[in-house]
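What follows is a single chain, given as structure tokens, in the form predicted alone.
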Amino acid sequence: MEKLKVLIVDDDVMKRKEISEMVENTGMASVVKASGNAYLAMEWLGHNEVQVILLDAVITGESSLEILKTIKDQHNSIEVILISDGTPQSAEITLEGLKNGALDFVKIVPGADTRHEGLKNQLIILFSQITIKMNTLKSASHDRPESGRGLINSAERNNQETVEKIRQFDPLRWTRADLVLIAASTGGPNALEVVCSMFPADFNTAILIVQHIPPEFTGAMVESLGRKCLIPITEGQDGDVISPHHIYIAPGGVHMVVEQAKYQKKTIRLINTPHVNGVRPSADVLFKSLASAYEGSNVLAVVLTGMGNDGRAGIAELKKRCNCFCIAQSEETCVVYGMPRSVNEAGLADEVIDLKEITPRICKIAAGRSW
């Protein structure tokens, strides 16, 4: 397999050849340059070939938002990963970066062993997604899954019996949504901004999101989205109860959980268990605890972007014990068409639809308008 050429932007040279020989060790990209200069970085971009750009989100004196803007104007089929240290001004400029076209981030804490494994397997990941994405671009015969609203199709159910076993959505049973649930990882802040900041100040179900982000990050994510959004949107705390009309997106680095309470109510809890998926929040350790604290009740499940298939088996089990309708985000509106494409070909996807109409979809759906 030929190797992913990386070019590293970032003023420290120590770290620079560090980030390098992280780069080499996954034994999938070569780095072909590593500069201080943004600009010459640029320059030099210009006249030579690259498939990745590792980029500092914080350059002294220069704006790595700009510069991401003018890769992705001018060299738009190269993948842009920021690397941040998970600072405030950092994350924060991150997130902005995932808005503006970078694929995803990788956290480098000055002074840090990026030797870490840790670092290795993200790089390997995303590399990976990398290499995938450009060999089906240049596939003519790739299959791919047909997207747009409607039910999924039969060449998907690979696995037929076991899932008829598994939907029991009715649509008779459904009057309102009692809950609506949202899955996302790379290109989900993006994709939550745009679903978030669609839904009108008057949608009065409570909405729980898992976003796989370190805990630096959800703050700044959380900050960003209140801004757009026009109901409440916090992180969830140990110990909250939910409400109606706010949305409760899941703390990085611990998995968030859902009890029974008493008189009928319903309490978020906070669990330093192992990863699940990889990951930590996970969607399958939230949707789980869902499936058992909502059973019988009418939920809506939303997969957006994202690498692997976390959500997958939280989602089955929701449809098992669940009134439970499930949308997927469609591939050609992903940045990583990983998690929806997992639900769908499980056939446990009701509907495939583009990321802009899964808002105005939701709200239809939980009023109980569409069927």
Second form
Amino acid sequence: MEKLKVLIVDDDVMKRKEISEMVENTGMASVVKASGNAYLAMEWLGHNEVQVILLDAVITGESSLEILKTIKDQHNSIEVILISDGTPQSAEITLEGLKNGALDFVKIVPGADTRHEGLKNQLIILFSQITIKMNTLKSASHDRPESGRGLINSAERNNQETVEKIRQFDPLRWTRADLVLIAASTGGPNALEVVCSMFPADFNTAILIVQHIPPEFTGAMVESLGRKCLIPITEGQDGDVISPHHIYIAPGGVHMVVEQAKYQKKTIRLINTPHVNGVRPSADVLFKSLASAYEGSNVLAVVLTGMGNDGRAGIAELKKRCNCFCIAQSEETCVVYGMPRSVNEAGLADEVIDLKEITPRICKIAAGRSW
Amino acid sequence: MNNSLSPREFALLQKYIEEHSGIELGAEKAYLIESRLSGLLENYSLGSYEELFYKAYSRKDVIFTRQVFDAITTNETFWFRDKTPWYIMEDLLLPQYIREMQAGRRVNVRIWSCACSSGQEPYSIAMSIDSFLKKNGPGDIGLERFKIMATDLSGSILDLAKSGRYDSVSMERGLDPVMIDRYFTREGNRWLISERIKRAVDFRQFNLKTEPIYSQYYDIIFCRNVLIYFSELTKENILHKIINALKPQGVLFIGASEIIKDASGSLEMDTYQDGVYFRLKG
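Please show me the structure of the same protein in the form predicted in complex with its partner chain, now that we have looked at it in the form predicted alone.
Expanding to the full complex; the earlier chain stays at the top.
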């Protein structure tokens, strides 16, 4: 496989060296240039070709957001990954960057171990995603439907097998939703903003959200969502009793689960068990706990943009033990059509719709006004 | 044309929305009010949000006022919402009240639906009692012995409730054909609730947050999916008021997925089948 060509833009010479090593260590990409000056890097881009740019979120003397916009304007096909050092300032810029077209971000603390496995895996996942995306675009533009056929067919066959095993959701038992769940990863913060900002002020079903995100970033994300959402929104805290008219976001770095407490109350617990699907918080962990805490209830699960397949196993479990309706975000509106694809191909999605349609549908289905 | 929302305009709209829907919006939601209402500003060629506020406030244009609220809320209302209060009433409460009335120990039963919106809840209460009396009741106790009070903040929504007229979409939410057949008549594309049921409910405009109520007056209070829209402090105050309005042994129903914090410890949580209700101790 041809390696991805990478440009690194970071004003810290030590970090440039560290990041170059990490990129080379993945074996999937090679660094063709590492620049300490954003202006010169943009010049260089004019007559050189790369597929990926790793851009420092807090580059001295420049606005990384401006640089990001320039790249996206002039070289739309290049994927930009932001490098964040995890400080609050950089977290804010990073989230803003995700809204402005950055694919994702990696957190690199200066002086970090370049052989760090977690980071290496994160880069590998990102690079494979970019490679897959490039290849799909290529085959689509060459109009050769055969290219992906074999894969699709086998996926369809799998589909039919799984469909038989899944308990279909029952519209007659669905008076209204007892709970709404949302899972998101790459591209998620942006998609969540669209989804959350559209809820009416009197939406009164509890909403639990898992967004794959490091611990330092949840606070900034919750605050930014809170300004754009009419429903109260907080990070889930250990011991929180789930109440309607509230959005709970899983904090980064731990798993969020739900327990059945006295008098039909459900409480949130935060636990420190190992990563699942390479992530923590994991949607699978939350969903599986809900399948038991909300056994027999009406649960509406939504899978938004993101790479990987976190959420799929959890939804399968929800379908077994609850009356679960599942919405997957459409490929056209996903930044990365990974998680929605995996539930869709497993035959778990009851509906596939565009991002902007999701909240109106949630409102209708939650109120039992859909069938 | 000034299209941005000033702090003063936000304060006006915030207060207006709270007074008419009970929904408390914090200062951090200013941006959202702006984005939700900007379309109306444009459609009606209004110069500012202040103009929008006065247009809604004057209530000359009912459709406009309605659109303002539609942009912020969905106003979800259902007939016989949640199954549990209805069978708790029919299995536990109504048989007890009827026994007491027959023994001459009770004159009537007072019920309060404290945020009745367009009337589905109080009318459901009346229909439930009427059906129960027809099926199980002794002939000498009629619906008139049950005094149902229904209140809401919004005068315009109360007018709708009082009219007893519903469109086919609202009829679909929670009503079974037997009930429709028994209590409604069709008027073109609308449905009119029967005069008996309408007469059983007394509608009044009332602000739960600011106005006083009788103490130890009600046997049953329905306060479902109301408190969730208020801040913690307001919630506590309203709950205190509701507890005060209950007779000893009186019953409070809250929404199926709601939680309340009763700091005074005067309520006792009881369960019946899979339903939860609260009883005032004493």
